[in-house]
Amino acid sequence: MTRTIFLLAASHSYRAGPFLAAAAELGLAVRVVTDVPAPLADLWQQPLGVDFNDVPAATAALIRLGQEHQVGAILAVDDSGSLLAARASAALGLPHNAPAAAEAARDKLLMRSLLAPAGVPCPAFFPFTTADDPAAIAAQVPYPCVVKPTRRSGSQGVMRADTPAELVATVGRLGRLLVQVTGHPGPHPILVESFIPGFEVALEGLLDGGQLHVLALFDKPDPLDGPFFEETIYVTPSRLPAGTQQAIAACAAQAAAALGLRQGPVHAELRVNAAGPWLVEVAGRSIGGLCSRILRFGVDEAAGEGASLEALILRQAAGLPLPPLNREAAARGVMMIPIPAGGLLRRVAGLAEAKALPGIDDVEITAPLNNLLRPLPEGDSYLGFIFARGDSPGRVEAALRQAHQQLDFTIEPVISLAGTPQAT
């Protein structure tokens, strides 16, 4: 009997769709378990909805649902469900990462506390809370430094400070953001880290019994030096020397082992400079947003497209044989379209022109019209995604930049009665 695979997904996640499409191609039974806040469970009428924030209650509910639906695997498609998936899988005797490893992969302070003793190159770090005196924090940390929340994703709340005065302002700004996004006054844990100079890369991999199989290494050609850290372009294959790529893979594998991650997808962010790679963070999930569209594996160039990243993850979870893990020969890239200003998105122009450019596969605007936009560091989303393919990483990068130049976004500021912009 084919057993059901549960996908745990936040209600706003882009990631469930690609998994469902891959499951249909593979003939796998998949059900999406959605994060539904407890007060809204009855209103939303979602039979497979649980409150991810209430981990004990959600785990019990997921165990019951798993028994009812003959579940064979539980996968979290984003960070919000990773701990829940690990705990429920352990209780049901399903393949899983240890709950402690899942927790470490989504909590930046816990992650740093495990990476540093294991010898993984990572920034010096200093834990504080929003109840601490910002001036006292400013007197204890090195400069330049990076201030970040311990639990947010997508660079939300991550800010650089070069002076004590900037640090005081940054800590205050982060505190206000955390009150807003969590709905309670705190105190909230925060992290201050030494800033690591260099350039950033991202690694996509698949763990099997603790062994890391590198699926793709992405160059990030835009500098990520602050004051905020909004990601834009990812291009693969990497243009870095083979030795540097090997060192990056070894650092990511060492980090996964330090956290105790052993099974399933892994996404790592690293900075690289003359001293080698430095681990920024590693997550026990696949790449976010719609970025996985640019990845195909086991490709027969004459016969077809090959397997998607989601198909690989589902095959592993279902105990099915994996295709060859080689990525297609063509270079691919994606641009996460940044939000240039806060306000209401009223109009998008140039879409047809951008899609018509050589090398562009597609442009998808994911922000709805008349939607309130918030740029980083307060925001946590993008305007959309541009996808490109070519015979070299350089041409892919150029195509992405040219397509972005064709797009024009009309964003109307939101003005309060006092006359001050509110969506900034």
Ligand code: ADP
Given for the second form:
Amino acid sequence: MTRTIFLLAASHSYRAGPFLAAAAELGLAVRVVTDVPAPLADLWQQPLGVDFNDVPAATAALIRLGQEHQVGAILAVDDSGSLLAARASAALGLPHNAPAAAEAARDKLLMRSLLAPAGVPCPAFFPFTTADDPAAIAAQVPYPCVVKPTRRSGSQGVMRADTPAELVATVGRLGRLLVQVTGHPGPHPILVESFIPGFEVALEGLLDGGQLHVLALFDKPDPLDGPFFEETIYVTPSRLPAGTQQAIAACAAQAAAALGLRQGPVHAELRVNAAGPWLVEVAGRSIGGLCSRILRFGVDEAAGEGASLEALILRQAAGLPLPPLNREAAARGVMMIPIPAGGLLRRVAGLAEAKALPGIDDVEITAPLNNLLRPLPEGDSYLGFIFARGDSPGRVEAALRQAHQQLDFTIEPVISLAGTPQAT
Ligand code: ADP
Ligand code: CA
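Form predicted together with this ligand, following the form predicted on its own:
And the full complex, kicking off with our chain again.
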């Protein structure tokens, strides 16, 4: 009998679902361990709820659970539990990335301080905290630059500044955002980086014994030049020349090695310009949101659908042989539908029309109706996802844009007592 695999997932994560589906298909026993604040775990009757923010207590709880349940592997399905998974795995003698590597893969300052000396092409970076004087920061950094929190994701709080005045404004805005989203007054660590011009790609990979297998390389055809950095379209295969793609893979592999990542999924983001690829970040997890739905591996015309990304990751964790890691031949794409304005989402129109378009597999609106939407840089979610396939990346991109145009979102502004919109 195979041992149980623990999946660590934030309580709001979309990622647990596809892992559970893949586990059911593979006949693997899995248990989801959710991030639940300790006092609420009993109340919500979540026997496998632990508070991911309290790493020592959560690690101890996880080790205890692991011993009780005969655990075979501990996987974090998103960034929130990666350090916990690494520490508990180390204590239980389970195969996993070293805790220091897991920590570096989710902390942007730690990451930069390991990548730069290893010779991985990176922007110049300058660590500060929200308690530092913004005018003093503005006097020390190059322009244009990017201001970002060290431990958020989805581009939340990431802002470009072209001048000292903009820098002062963005640092203030980031400070207020971090107080709000963490509930802590700070000071919070922040990072300023020189702005890397160029075209952006995302690489999905699987590390096996320190070797990187590229599972998919995505182009991000919408320019990401700021002032905020909204993810929208991902299309694979990449249309970049083969040599550029190889340089990207080599850069991502070098980055993973510099952090000490050796095992399991990696999701890397890079920018590419005349000087070659530059590492934006590399995370020790798989692609976020619902995006993995467009990936299929080892598709065999006779055998049908092929393996999902989650099936590959689970197989590796369970010590099962991996199927061929080649992605299917079709081009595939996904659009993370950005939030155009803050306010209450009242109505979504055009869904049926968008779904009916050629090349569109599905459109899923994930933002609940009558809920407050927050756009970037304060926000951390999307309206939903559009999934497309076609015989070329260009057709897939066009289908995604057409489908997006069909959608019409009614967002009602929320006026606070002070007369300023609450959602911005
Ligand atoms: P997050 O973890 O929130 O996604 P990232 O550091 O990946 O934060 O930044 C989000 C996006 O912001 C990147 O995908 C990229 O488009 C842009 N970005 C971040 N840092 C830089 C930089 N130094 N130069 C240019 N663009 C950047
Ligand atoms: Ca990122």
